[in-house]
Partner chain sequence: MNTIKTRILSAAVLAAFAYAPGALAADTIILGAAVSLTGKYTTDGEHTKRGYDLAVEAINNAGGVKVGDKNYMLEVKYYDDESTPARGAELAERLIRQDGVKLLLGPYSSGMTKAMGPVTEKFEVPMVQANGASRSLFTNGWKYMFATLSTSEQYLASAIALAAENADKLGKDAKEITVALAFENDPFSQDVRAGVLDDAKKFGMKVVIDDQLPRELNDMAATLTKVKALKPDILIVSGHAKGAATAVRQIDEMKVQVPILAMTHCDSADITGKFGDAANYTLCATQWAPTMTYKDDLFGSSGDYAKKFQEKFGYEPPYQAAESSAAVMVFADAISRAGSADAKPVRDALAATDLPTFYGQIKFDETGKNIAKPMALYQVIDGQFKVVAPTNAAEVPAIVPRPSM
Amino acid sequence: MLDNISILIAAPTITLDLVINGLLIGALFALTAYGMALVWGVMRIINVAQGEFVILGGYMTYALTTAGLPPLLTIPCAAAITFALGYVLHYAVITRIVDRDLFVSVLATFGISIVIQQLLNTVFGGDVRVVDAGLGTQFFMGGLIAVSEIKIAAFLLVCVLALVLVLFLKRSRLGQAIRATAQNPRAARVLGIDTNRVYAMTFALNAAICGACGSLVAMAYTIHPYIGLPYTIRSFMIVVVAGLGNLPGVVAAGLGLGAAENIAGFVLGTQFQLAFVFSLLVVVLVWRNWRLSRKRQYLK
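Return the coordinates for this one chain only, taking the form predicted on its own.
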């Protein structure tokens, strides 16, 4: 580990390469986390199946490209498929746990995640999959920094998706209904808003966001049926750090996590990269609890 740290100090270009690539993947983390924050803020549900929706989107891209569809065109298809699945799952499962105890939502969505994992394993097998986007690699600083073009494209597409999502929530009638329901569901019902439909569209929209991100993950990285949990943990950690409804905070936390995780993977070794993510979650939760306890003491 000390040798790797000394390499980073002696060769700043390696550090810069890790940070750039980490920021690019961090954008995917941020968008997925914003989807989780949307469900959490509107429905008061922690979606433990968040990562499974991401991986499901990746497998949709894998299946569609295998069938002959160009990889980039599979992104809206994966988003549409996961949107439909999210809509169905809401009326089959989620509608029964809205306004219930938070622990109930954790158990229910955890069950959904297990079902998705097993279905993916049964249909596609447990092997690691990757989708060739057909793009090359860009080199900078005399070839010392290498960034794959699909990562750059993924970053730009995430920025576009985030902008569309923000405009949708601010300008459209459904988006305004979602925001009103998030602020006060009872008042929204009094004003004539169909909160059940809002909940269904919110959960489906989150699934579509995850599906689009999963398509990009399949092209930029790798997927397998049981890799969803780390994406759920990352999303939860970003939301806890940034807070609900704080899009700039979510973006900053997602980018920071991507860069930190990439550097940790180099310093500690890739086999400990996920351990770093889980350890960081524990640190974040302890820090958040400490801040809340200080607030309670101040209020007293």
The other form holds:
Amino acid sequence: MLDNISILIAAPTITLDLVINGLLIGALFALTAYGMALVWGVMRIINVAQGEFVILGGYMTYALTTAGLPPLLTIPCAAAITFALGYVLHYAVITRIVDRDLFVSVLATFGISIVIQQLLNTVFGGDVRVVDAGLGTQFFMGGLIAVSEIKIAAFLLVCVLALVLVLFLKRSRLGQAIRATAQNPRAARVLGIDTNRVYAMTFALNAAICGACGSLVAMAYTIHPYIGLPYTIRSFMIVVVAGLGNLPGVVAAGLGLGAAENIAGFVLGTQFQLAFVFSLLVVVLVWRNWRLSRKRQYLK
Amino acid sequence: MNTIKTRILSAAVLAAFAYAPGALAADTIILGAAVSLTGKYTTDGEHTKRGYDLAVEAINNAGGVKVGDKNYMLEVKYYDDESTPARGAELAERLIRQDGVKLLLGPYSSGMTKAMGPVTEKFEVPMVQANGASRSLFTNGWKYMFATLSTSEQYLASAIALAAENADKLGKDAKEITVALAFENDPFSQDVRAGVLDDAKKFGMKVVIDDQLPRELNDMAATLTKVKALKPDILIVSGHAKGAATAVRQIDEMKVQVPILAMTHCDSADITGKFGDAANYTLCATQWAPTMTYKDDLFGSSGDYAKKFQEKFGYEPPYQAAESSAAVMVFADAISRAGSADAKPVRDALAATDLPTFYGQIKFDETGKNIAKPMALYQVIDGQFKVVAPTNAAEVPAIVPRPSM
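Would you mind generating the form predicted in complex with its partner chain now that we have the form predicted on its own?
Up next: the whole complex, starting with the chain shown before.
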């Protein structure tokens, strides 16, 4: 471990390489986390199936490219398909649990995640799948830093998507309705907002966000039916760190997590990369609790 | 979708067995098997099942198994163990106690085999397994488990030997060679690692990276960055199909230059099909390859077996399928030598097995592992798998170092 740290200090380009690659994947984490925060904030539902939506999007891209579509074109298709699925799932399951205890929604979405996993396994098999976007690798600093173009493309796309999303929530009627419902569902209803429809659109929108991210995951990394959970956990972690409705916070936490994870993987070994995410979550929670308890003392 | 078609096909084959006329049932020997048809081992579980099915079909077409002067058909009763060890143990007990099966074929993976072993020992039912290579399976004093494959600590040891043989091409002495290891944290991969470490030590090589990979792997950039920094002479990766796929993709993307790259599960990850040129010059551990020169009376040569498998399932057989077929052949041979399909006599006949198969010679030591067949290594050369080790069975010499791409 100390050896690894000394490498990082001796060769800053390696550190930079890790940080850049981490930031690029961090953008994906941030976007899925933003989707999770949206659903959480508006509907008071923690979507445990978040990672499965991501992987589902990846499989859609895989299926469509196998059918002959150019990979980049499959991104909107995957988003559209997962949007439709989210919409249907809302009316089939979520609408029944939206006002219930948080525990019920965690259980229900956990159930959905298992169903999606097994369906993917049945239809596509448990094999590892990849989609080749046909892009190359960019080198910086005389080849010391290598970044694959698909990761850069993914990063840019994620930025565009996030921007569109923010504008949508700020400007459009539906976006405003979504924000109103998040603030106070009862008042929103009184003012004539069909909150059930808002819920459906929110849930579907989140699924679409995940689907688009999943496409990019399939092109930049690898997918198999059981790789969803790490994405759910990362989203959860980012939302917990940043807090609900805090977009800059989500972006910062997402990018930070991506970079921190990569460096932790380098220093501690890849097997501790996810363990690091968990530990960080614990640390954040403890720290928050400590701050809250201090605040309480002042109030006494 | 090709896989779906073949799945329907295999389901149809199964159905044909299931609805065979009742009169036949008396002349049928039932083998039991719990394999992974859902869960994380689905791919390899299916290779296993197809291997079993192909051998059963071939044996039945050739007239079945001769016991005394009567011929019996073979049939396999399958359950899905959901890739969960606890479920596997449960199903083994169910096969033995409820279904009255007296002979068991193994599941896929060492973990699953480890869960089922105690059950078959307890009920004294012989199990011939083809996909549990972990060293720890053979240290329990089990009397009823036999394995057709080479054990896991032998998997990639040959890669170290190959590196040593080619040390001059790297411009070094064998003992100056540096080794990087990236192994998943599961029993199988850790055994492979132990074997590699032993051999590296034997040659006095220095291990500069020894990373472990998580089970939920789809990004190993951190480890590969370390490889770029430390420039080892040989990188060895083992993490089942996802490890192989992730490694090949990212080594190409990150342009990691390493003179020798060796891994397990190249064929089940289909690295040549998925990544094309990026997979070139990768060394892959294999229990068996279709180009090997082994022969038997049932399938003919290794190549003939591969042809039959390809015709039936539409893809070239990975070794997981071949060793599974061999397990069925071992059972057929033992049953006919025992003159009975009861557990005890078959077990004793199994212990005395010395059978040439298309997969290699099969002969068990007292712990039940196959000691007659060595591990092989092939290299991807122009998109083709070519056997490069052991040197006496090699089709072509290994290309070392990998040309930079």
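Computed from a prediction, not measured in an experiment: that's the story for all the values here. Definition used throughout: the rigid core is the maximal C-alpha set that superposes within 1.5 Å between two forms. Positions refer to the first chain, counted from 1.
- Residue 67 shows a C-alpha shift below 2 Å between the two forms [criterion: core-superposed Cα displacement of 2 Å].
- Once you line up the core between the two forms, the Cα of residue 46 stays within less than 2 Å of where it was.
- Residue displacement note: residue 277 has its CA displaced by at least 2 Å between the two forms (rigid core superposed).
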